[in-house]
Amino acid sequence: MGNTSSMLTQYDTEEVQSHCQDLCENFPPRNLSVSSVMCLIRYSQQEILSLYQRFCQLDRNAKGFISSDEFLSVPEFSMNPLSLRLLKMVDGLNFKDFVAFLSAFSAKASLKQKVKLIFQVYDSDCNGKVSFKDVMEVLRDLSGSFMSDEQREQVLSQVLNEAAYTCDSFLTLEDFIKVFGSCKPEMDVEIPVD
């Protein structure tokens, strides 16, 4: 996608369209770096073409990726407690992996694809395990000031010892996936096509 316009060719979107369904087959399953986690969805060229121009209009001064500060300009994404969070895995991504990344949030998407972001935003350190730590990393983001330190404690251990986990147990995806069991999480967002 050299060009600068907003103009994609065919060529364009099947190459986006393919790289999210090459990623799985190119990276090992075991490298949980952003761009192998969610793929195997086929966007529409519409909603491919409706994303470059998000992605173009966000990024205000066409380097080919959109920088924290682009992302932070816009306050509802500002105003959410998981901004910083979700701004460490999106920063500096070009569109292929931007529209990669966004493969999770499609109705189309499977559990696992959903279940596997979710892991990621808690596993920020990339070594594919969810320590204790880490949850109450992510209860405080989402509490903030309004509970305390012991409160979170509480309520962790209390919910992990019932799932038969203890508190020093690290939580892997397929852990994860164990919990999630059936249920899908309600993770769509529908991308505007004009």
Partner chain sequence: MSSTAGKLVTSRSELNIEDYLPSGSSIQEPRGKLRLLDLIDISPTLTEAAGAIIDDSFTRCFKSNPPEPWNWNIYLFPLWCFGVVVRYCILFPLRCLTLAFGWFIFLSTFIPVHSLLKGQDKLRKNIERVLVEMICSFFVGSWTGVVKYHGPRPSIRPKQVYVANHTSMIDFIVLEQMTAFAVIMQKHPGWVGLLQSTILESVGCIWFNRSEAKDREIVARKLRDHVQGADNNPLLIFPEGTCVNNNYTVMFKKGAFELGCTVCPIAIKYNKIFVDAFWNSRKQSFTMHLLQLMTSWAVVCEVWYLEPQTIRPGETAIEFAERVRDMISLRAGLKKVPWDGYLKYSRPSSKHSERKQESFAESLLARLEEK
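Moving on from the form predicted together with its partner chain, kindly provide the form predicted on its own as a structure.
Shown below: the chain alone.
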């Protein structure tokens, strides 16, 4: 599957679909990885072929995985203020895990799938909890020099207090789902199908 000159066979696409289905059925996993945290949507064979073509374009050296540098070659990815956090999640993805990662960006993905990805971005130490410090780091990445640390702390403290949390609280995935439950994060990416 990693060779850019090869095409996916019917067997290959069914294998990717099976991989995605296995991840859904065995959720929650014991060891958390990018692909196992995403309870996947079911891609059509044509969508998988399109994703494979994009994967091969990114895998410039035909190694069978995509490196950080290759991900950074995507302008939308490299310009994202959270790109360094995302790189920790995507560096070295093989094709199956690439499909799994992208499932959270599908219009077909559930709110819970999208929130799981957002939670992973905030939970940089992968301990299953998001601290005040974790949120401050994301705010720093997002706001850059437009806000001082003092301003960020004031805003975050106020938001946490309004949500009945303190600066010493740890937020879990369930907390994130509760917070995002009333809105739908806009993070859909359309897969072009020829």
